[in-house]
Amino acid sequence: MRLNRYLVAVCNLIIAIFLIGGLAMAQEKVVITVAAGAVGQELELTREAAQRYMEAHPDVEVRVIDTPDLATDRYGLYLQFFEARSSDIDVYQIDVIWPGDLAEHLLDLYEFGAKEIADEHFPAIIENNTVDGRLVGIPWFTDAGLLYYRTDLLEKYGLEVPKTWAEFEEVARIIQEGERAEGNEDFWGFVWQGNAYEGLTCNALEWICSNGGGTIISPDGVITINNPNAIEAIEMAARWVGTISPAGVTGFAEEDARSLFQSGNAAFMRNWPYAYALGQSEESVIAGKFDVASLPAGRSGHGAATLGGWQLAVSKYSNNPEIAADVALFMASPEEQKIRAIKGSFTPTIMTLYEDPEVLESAPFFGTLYDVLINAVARPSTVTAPNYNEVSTLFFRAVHSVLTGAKDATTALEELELELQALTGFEIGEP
C-alpha cells in the first residue's frame, strides 16, 4: 500500500516537473504580435506563414490578430496604438499610402537586413516605403484596380470586353436587362466600392484620371481636382447608382462587391487581384466563367488603375525589434510571396515571381498585370504627407456626397478644392 502511494507520488512529481518545465519553456518564448488584414484569404494565409516561422524558430510565438477591413478604420486603430506608444503590436500591415504618415513610429528595416533584399522588389514600391532614407516598410503584396467580367455572359449576348466607360455602361445595361428578363431580378450590371472610405478614393481616382481629370493633387503639390473632366467622371459614376449598380453600392466595400459578383449576380466588378483566387475556388458558382481586364478609358484615351498594396512595418515601440523585423522579412520573402500568390492570388512585389511557371499557372492574368502595375496611378500620399489621410477623407466624402445625391459634382469639387487648400496650403491649378 505504501509502495503504491510512493509510486503515485513519484508520478505526480514527474508530471509536475514536466508541467513546470513546459511552462518555463513557454515563458521563455518571445511573443511577436502581427496586426494583419482579414479581407478574402488574408488572415488564413498570414496565420499559415506564422506557423511556418514558428516551426523554424521554436523559441518564438507569432500571434496574428485581425484588424478592420476598411483601411480608414484600420488607420484609426493603428494611431491609437502609436499615440499610446504601445508595445502590444510588433508588426503592422500598412497600406501603401501610409509610410509618410506613420514613419515616425516605425523602425528602419535597412538596419535589420533589408538592404540585401530590397532590389528584389519593384523599385517604385521600395521608393514609396522609403522616408528620409529609411525603409519603414518591406513590400508584402501590391495591388492595382482591375475589371472583372463574366466571360459566359459576354459570349451569351455577343458582346466584347468594353474599352471605354461609354461602351461599358451600354454593355452592362444590356446584360443586366437580359438576365432580369430571364427571371433574375437581383442581377446587376456593375458592382464596385462606393462606401465613404479609402476604397472610394481608389475607385474615384480611376474614373477621374482615366477621364483626363488629374490625380486630385499633382506630384509637385498643385491642387487640380476642380476641373470639368473630374466633374464629368464623378457625374458618370453617380449615374450608375440605382441603374446598372444597386442603390446600396454607396455602402459597398471590397467584400460586399465580391460577394455579389461571386454569387453570380453581377456582370462586372471593380476589385483587387485577391478576388481572383476566391472566384475560381470550388465553392464559387462563377468558377471558370470570368476573367479580368484593364479598367475602361475615358477622355484620356487610356484606363487608370489605382496603385494599392500592403507592407509589413515594425513598430518603434516593440520590445523585440530584431525578432519582429525577422518575422516581417520572412513573411515578405520570395518563398512566402509565392505561396500567397498561388493560394490567394495576392500580387507579389518580388519581380522574378512574375516569370514563375507555378505562379502563372495559378493566376494567368499575372502575366499581363505586370504592365498594369508598372503604369498604375499613385494616390497623392507622398506629396501630402503627413496629411494624406485627411486629404483622402475630404476627397471620398465629397465624392460620396455626389453619389448619394446630397450635392451636385460642381458644388462638391468647388468646396473640396477650398478645403484642400486650407489643409495643405498648396496652390490651385490645372491637371
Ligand code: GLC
Given for the second form:
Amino acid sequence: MRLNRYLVAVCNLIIAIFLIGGLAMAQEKVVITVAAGAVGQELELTREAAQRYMEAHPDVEVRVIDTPDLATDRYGLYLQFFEARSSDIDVYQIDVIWPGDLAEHLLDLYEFGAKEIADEHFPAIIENNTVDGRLVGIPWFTDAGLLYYRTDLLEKYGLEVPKTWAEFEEVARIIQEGERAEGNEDFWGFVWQGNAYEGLTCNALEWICSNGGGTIISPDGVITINNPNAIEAIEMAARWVGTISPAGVTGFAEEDARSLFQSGNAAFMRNWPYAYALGQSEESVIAGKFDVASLPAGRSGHGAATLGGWQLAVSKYSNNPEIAADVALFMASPEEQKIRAIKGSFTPTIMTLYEDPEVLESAPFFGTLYDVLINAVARPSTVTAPNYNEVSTLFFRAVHSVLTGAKDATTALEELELELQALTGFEIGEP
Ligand code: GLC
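Okay, that is the form predicted on its own; can I get the form predicted together with this ligand now?
Full complex below, order starting with the chain above.
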C-alpha cells in the first residue's frame, strides 16, 4: 500500500516536472525585429546593441535584419511591409526625410516613454520627427554632407583646402594630373554619389544651395528649382563626370565612393560622417592621411551640407508595441549613441555627447565642424509630405539626366518645375 502511494507520488512529481518544463518551453521569447541599415559598420553596430539589450532582457529576442543600402530602395521595401500591414517588422530605421511620408504607419513614441527623454536630443530633429503632435521616430544619428580630403596630397602639391567650387575643381585637377603622371592611372580628383537615388538629391542640393539656387521647394511651399544658379550648379557637376570624377560616378552610392577613396585612389570625396571611422581604421591605407572640412562655396558665399540622419520608429502593425518602443529607445539612448559615435563616427543626436571627451577624441570633427553638422540644410520633406519621395525622385531623375548627358540643365529644370507643379499644386517662384 505504502509502496503504491510512494509510486503515485513519484509519478505525480515526474508529471509535474514535465508540465513545468513544457510550460517554460511554451513560454517563448518575445521576438522584436528591427529593420536596419547596413552601410559601412551600421549592421554590425546595431547587432551589438541588440545583443546588449538581450543580455539585460533575457525574455526578449531582438532580430536585426539588413535592408538595401540605397535609401530609395529601402523606402520601397518599407512601403511593401506597411501596405501589407505586416507585423513582421516591429522597429524601422527611418530616414530624416520620411516622418511625414510614413507617419500614418507609425506609433507615437510619446505614448511609449519618449516624453521624458525627448529634450536630450537636438530640438530641430525632434521637431522634424513630430507629425501632428506625434513623435513618430526617436532620433538615432544625424548626418551632414562633408568634404573628405587627402592631407598628404594637399601638402605634396603645396595646396590649401579649397574654399570655393572654382578652387576645388582646380585643386582636384592638379592632384589628379600629378598622381597620374607618377603612374597611378586609376587616380581621380573627386568621388561622390551620382546614381539616380536619394543620395544624388543630397549631393545636388549642396551644389545648388551653395550657389544661391535655393532648396528645390522652399519651406513655405514655393517651387524654386528653375533658376540660373541651380542650372549653373548642375552644369558644374556634369562637367566633373569623366574629367575629375570617373564616368561611372553616375552609378555611385555612398559605399562606391568610400571604397575608391579608402583605397587611396581619390583626392576628395563627398560623404557622410560614417566614412571617417572606417577611413581611420587600422586596415585602411589612408589612415592618418585625410581629414574632413565643410563643402566648398558657390555664389552664395558659403558651403552647404545636406541634413541627413536616421530615426528609430515603431510600426503601428507591431504585435508588441511596448517592447518594440523600449528596444528603439534603448538603441537611441545616450550610452548607445556614444558607442556608435566612438566606433563608427555616427553623429549623435544627443546634445551632451558633443562635450564628451572620448567622443570628441574619436572623431574630432564633431567639435571642429559642429556648426556644419547642426546647420545642415533640410530637404523639402516636411512641406511636401506625404509626397516627398515622389518630389525627390523627379528631382534626382532630372539631375541624373543632365549628368549622363541625356538632357541639358536648362531643359531638365524647366520640365522638372512643371512636373513638381503637377504633383504638388504649389506655386512657382524665386529662391
Ligand atoms: C544618408 C543620410 C540620409 C540620406 C541618404 C542618401 O544615409 O543620412 O538622410 O537620405 O544618405 O543616400
